[in-house]
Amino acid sequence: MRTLDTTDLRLLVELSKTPDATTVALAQALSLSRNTVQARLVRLTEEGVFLPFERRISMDALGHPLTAFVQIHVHQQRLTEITAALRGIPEVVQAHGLTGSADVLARVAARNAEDLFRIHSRILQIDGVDRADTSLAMTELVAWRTVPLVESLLGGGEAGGKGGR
């Protein structure tokens, strides 16, 4: 992937603020013409800078409030199979590959404890599973959030004084 410039980092901005705003509204907004934006709306897009829509989803909403945090050991050298496995539980809603004494971070949604406790126990049973230890998360401290980052790589401040076009 390409660096971006301070263009599609501003694009980036305005779209995190407004993120349902039409191409000309992105236009206006950024001093640039329709045309440019539309071009780089869909460069960013095949280059995969904007994540999957369903990163959108609320667990809340889909009956899934309790957040969990489980840290797996296993047989590295099934490792394919076991994130396969992890893949066939619906409440399992991301997985890493990790360093450190854990071999799998899995983030888990749960409805409640009971059903924390069913997803555990299946984590459990996948072969080549050693050990999982859970931890539940009780708020959420920093939420997703990547326009700091953005204004940073634009100078610190607020996206909008520098050019690029």
Contents of the next structure:
There are 2 protein chains.
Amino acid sequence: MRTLDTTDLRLLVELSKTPDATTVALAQALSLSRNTVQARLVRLTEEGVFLPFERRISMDALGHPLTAFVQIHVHQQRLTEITAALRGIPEVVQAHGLTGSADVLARVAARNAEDLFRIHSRILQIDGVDRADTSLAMTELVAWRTVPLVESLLGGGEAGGKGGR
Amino acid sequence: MRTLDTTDLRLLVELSKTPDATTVALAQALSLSRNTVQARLVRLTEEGVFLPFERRISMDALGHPLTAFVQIHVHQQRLTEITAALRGIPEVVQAHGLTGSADVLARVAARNAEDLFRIHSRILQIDGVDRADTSLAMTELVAWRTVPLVESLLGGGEAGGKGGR
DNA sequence: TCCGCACTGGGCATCCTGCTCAGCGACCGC
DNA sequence: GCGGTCGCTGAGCAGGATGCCCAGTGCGGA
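To complete the pair, please output the form predicted in complex with a further copy of the same chain; the form predicted alone was given just before.
To see the whole picture, the full complex is given below, headed by that same chain.
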């Protein structure tokens, strides 16, 4: 994957500020020509810099205000089937295979405590699952953010965005 | 927060399929009038159903392909300062206050193993942090998804979208 | 029965989009 | 030093989308 240059990063920051900005507005904000912005956006899209829109849907709005992390210990030989089973539970929003004591960390969205208990049980009943420890997220201390990282890349100095090959 | 009706949910699914679709295209896909779609989108936006665009930026693209989860044990009295310190680390992408054995679960993005170690050390040096256990995410078994949950709400039957108050 | 609400379909001026083209400046390899 | 190549610019153009307005309609609740 190509390394993003300053122009790309500035574009990402601007997009984060005004996600629905038109190409013209973005060009104005960054003092670039409309053509350049358009070309960059196409390239960024093709390179897969933008993750699916799904990620922008609020669980709260869907009536699932509770977030919980479930640490799952499994028979590692059966990981494939277990993954499939987890995919079958819509409330399992995300799951990672981990190093360390637990094998799988699943992120779960629930309507309320009962609902969470139900989902927890459902995970426990999956064949090959040994144990599942649920931790409820009480506060989001740091809300998902990418811009600080992008800005650190900008400040840290990348190659300039003009001329050259 | 108002409960989303069938029309809203169908709109979310359609948007997930084609995030850059025009209002006209969405209206066509859902067999609604353009005016209705436009009004719904405005309302969904006002209600905060859409999370920030930042969430759609790929860490891989930013040169941070490694994801790690850091379980942090802290002096709970100092949680406020600790949160501020975590916010000061750009690589800390998200952090939750948890019930259970650990106090804080932080999600971290890193360039490579060394980088991860550096960030881990930086977290450890925060005043009030007792211990920090890092687990590296090796695979994303289930990529972030919301649509299955939305569809389960659709299938489960919500109130219809037309008429009434 | 009447009211209010949400959706519909039409219309309108303005702006954006997607595309093309020529020109220019900078850096590359030769 | 020189041509080649790449990225940015500014202009132009047809088609379409946007944002806004309004009147009409069907349904449920008061």
